[in-house]
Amino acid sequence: MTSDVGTNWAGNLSYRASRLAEPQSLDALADLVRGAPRLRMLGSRHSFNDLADTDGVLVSLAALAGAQPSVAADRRTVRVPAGIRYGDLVPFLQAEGLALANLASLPHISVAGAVQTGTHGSGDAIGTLATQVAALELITGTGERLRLARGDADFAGAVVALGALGAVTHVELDVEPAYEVRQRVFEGARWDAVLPAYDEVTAAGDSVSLFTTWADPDVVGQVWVKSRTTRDEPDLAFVGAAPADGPRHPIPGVDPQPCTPQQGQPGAWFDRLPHFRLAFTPSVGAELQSEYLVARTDAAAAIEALRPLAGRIAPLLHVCEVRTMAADDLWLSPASGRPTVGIHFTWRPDEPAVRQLLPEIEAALPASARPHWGKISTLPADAVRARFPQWSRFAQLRERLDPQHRFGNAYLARLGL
């Protein structure tokens, strides 16, 4: 028998769990793990698929005692509770004069949920949010406490792990002195100008995002450039783009008030790197999301493959965002082993129509395309596994840390785990 434990953020998934547990100590969590045949960790509910779902117990760490951030003595890392949202971590870091190297487009997501799914921001020289992890602590499927730090044998397999290895309780993140960022939006670029100069466009700032609605397959739409104030102001005239004459929302016609300040006005890192402010509903609210992450060398081919599908995509789409990230060595990271470009779709809330279209998109994209773990995809499991060279190593790690598959669910079973 199941009880109503609510839905995910998008409202397209109702959780099937028998109950929601909120342990107040690590001992209570370990006892819960040892006693529950099936359980999954629940973060900020921003997954658009059943990654966090279970027919057992959903576990929230919101009530965990003593869950406060703490800065290391050398001030190079901060230890945070796994369930804390980035937006709620910011005031603590601000008071300490510290910062993260990057943030995702919205600050509403939890730290553990973001890193376990390979979520990212943007930047040629900046990795996914998982690359900020210096160490993580978890309670494995056997109920044992384990800390893994960068350089440990299993670390690269445990950071982006889909919640399959155990309950992540704390994460240590790399930090640096606080800095300021400018954000400017450009309009008027076209793909025929941008694609041959893509490297120059994404080098125009520390974090660069291209937004298109695919209403016109030749038009990019908007280019958002975020730069530390130590850099020169960006100029995209070489691709025919000019600065916007006022604030913009990524989705044309939507009120830009929820967005972080633009027009080159300097501000704190946390108030520019995300696209949206914590106090507002992120993005458009009523939406679904998919994302495919291709090798950077395939970026132009991926965009060219989508242009003929523009007429199919546009009626279902709010907006599509194209971003970059540096290569890393984390086994299940979307950027594992290669510089990567993410092509993100924010869909209108029509899941049957989206799922009908996705196989066409997936067939058109280059074979390097990896689906975002927390978003909607229809890519077959064998194709997904083939795109992660360290998949078998991860499967072996999972068998060691959760031999009874207590943290298993239907999502992982579909992947063959």
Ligand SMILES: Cc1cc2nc3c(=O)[nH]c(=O)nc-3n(C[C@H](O)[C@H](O)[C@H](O)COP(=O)(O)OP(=O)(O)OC[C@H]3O[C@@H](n4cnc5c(N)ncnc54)[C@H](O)[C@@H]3O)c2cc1C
Given for the second form:
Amino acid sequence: MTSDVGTNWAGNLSYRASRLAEPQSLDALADLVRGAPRLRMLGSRHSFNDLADTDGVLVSLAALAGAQPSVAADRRTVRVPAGIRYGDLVPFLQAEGLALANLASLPHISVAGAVQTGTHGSGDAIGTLATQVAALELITGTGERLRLARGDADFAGAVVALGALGAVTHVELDVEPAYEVRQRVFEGARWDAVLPAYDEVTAAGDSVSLFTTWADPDVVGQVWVKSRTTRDEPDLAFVGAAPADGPRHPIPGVDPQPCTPQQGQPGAWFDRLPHFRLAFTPSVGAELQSEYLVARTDAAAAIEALRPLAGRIAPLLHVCEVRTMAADDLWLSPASGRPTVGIHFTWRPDEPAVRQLLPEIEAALPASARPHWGKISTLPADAVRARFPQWSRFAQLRERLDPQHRFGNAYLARLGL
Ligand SMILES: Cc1cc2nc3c(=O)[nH]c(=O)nc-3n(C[C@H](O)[C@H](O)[C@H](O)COP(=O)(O)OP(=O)(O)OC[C@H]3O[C@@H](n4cnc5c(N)ncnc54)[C@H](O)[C@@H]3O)c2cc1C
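What about the form predicted together with the named molecule, after the form predicted on its own?
The next block holds the full complex; its first chain is the one shown before.
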């Protein structure tokens, strides 16, 4: 029997859950957690796989997400309801004159969903969005209310945790004084120039993305550079790239209207760091996504490994994006223990064909490649587990906080959890 819980954002998954619960209070959420034998938390539905699904009750915190965030007395953190979308948090931060260190490509996603899946933007010196978490509050699988802060023994296991430990109710995020950013799109770079100078290219701004369609395996396509206005204007002439003569969408030929302003025009951090604006459909909409996150030392080898596959990849692809992120110590983070480069694929919505191609991509990529938890991958479970050195610690933490696997689901079971 199918439920009427609906689909994920991409529409490639109909949730199997028996019903959707939207508790109006934390006490009602706690009652749900105590009473339901199987349940799973739902964010803004932007994952492309069955990570958020359950055969029990799906629980959305949307009804609690409107609660007002609060700024700590030292103004270094803000406590937010876990279900809030970044795009809805921004006006509050703006009014307070505060900012986050980074955002993902879109502001449409919930804080808890992003953090639990290791969602990231780009930046050599900037960690994934999960590294902005100073503390989180959850109701565990045993019904216990728990607050874990940075430095607490279990904290590093609980921030990126695949929804497996319980219901995250609040998140405390690091904030800093608001700042302005410029972004500029460059065109004309070729891989043979970029790969030997990769570190210089990604250092050209605070947040750099390379976009390629693989239509020509020698051509990068676009380089997006976002920098705080306190930095010098970037110049990528050394890799043969010149500023674009107008606004661009990452996918060549698509109307750039949904994109944040470019061409070096200074603006608020939240209106430059994401590629896409909240009021518009991000990316293309009719799409699927995969992403592999390799050790930064393997970045050039990973790109070189993909170039021979360009002819297989390009017909299924909208665009591929390459981003960087700083190392962190969060057990299941894609950047756990090493500076990381994410190689992301926005696919046309042909899931069988994508799933047929992915094993070839996965076989070609270096063994440091970790799959994005919220996107489509066919990497076998033993390879996934082996690529997260803290995996068994996480499995033990999960047994402690949810011994009856009430927050378990088919996705976690496939990973052996
Ligand atoms: C157009 C588009 C662009 C994207 N861009 C990026 C990008 O730039 N960078 C990137 O890294 N990823 C990106 N993603 C992927 C996306 O960020 C992740 O899939 C993320 O999980 C989405 O958050 P969500 O709120 O939709 O989570 P959902 O898909 O709803 O849930 C994801 C997981 O979080 C858990 N969860 C949600 N809420 C809670 C809670 N309160 N307590 C405990 N667990 C919870 C769920 O159980 C599930 O395990 C993109 C996706 C789309 C569709």
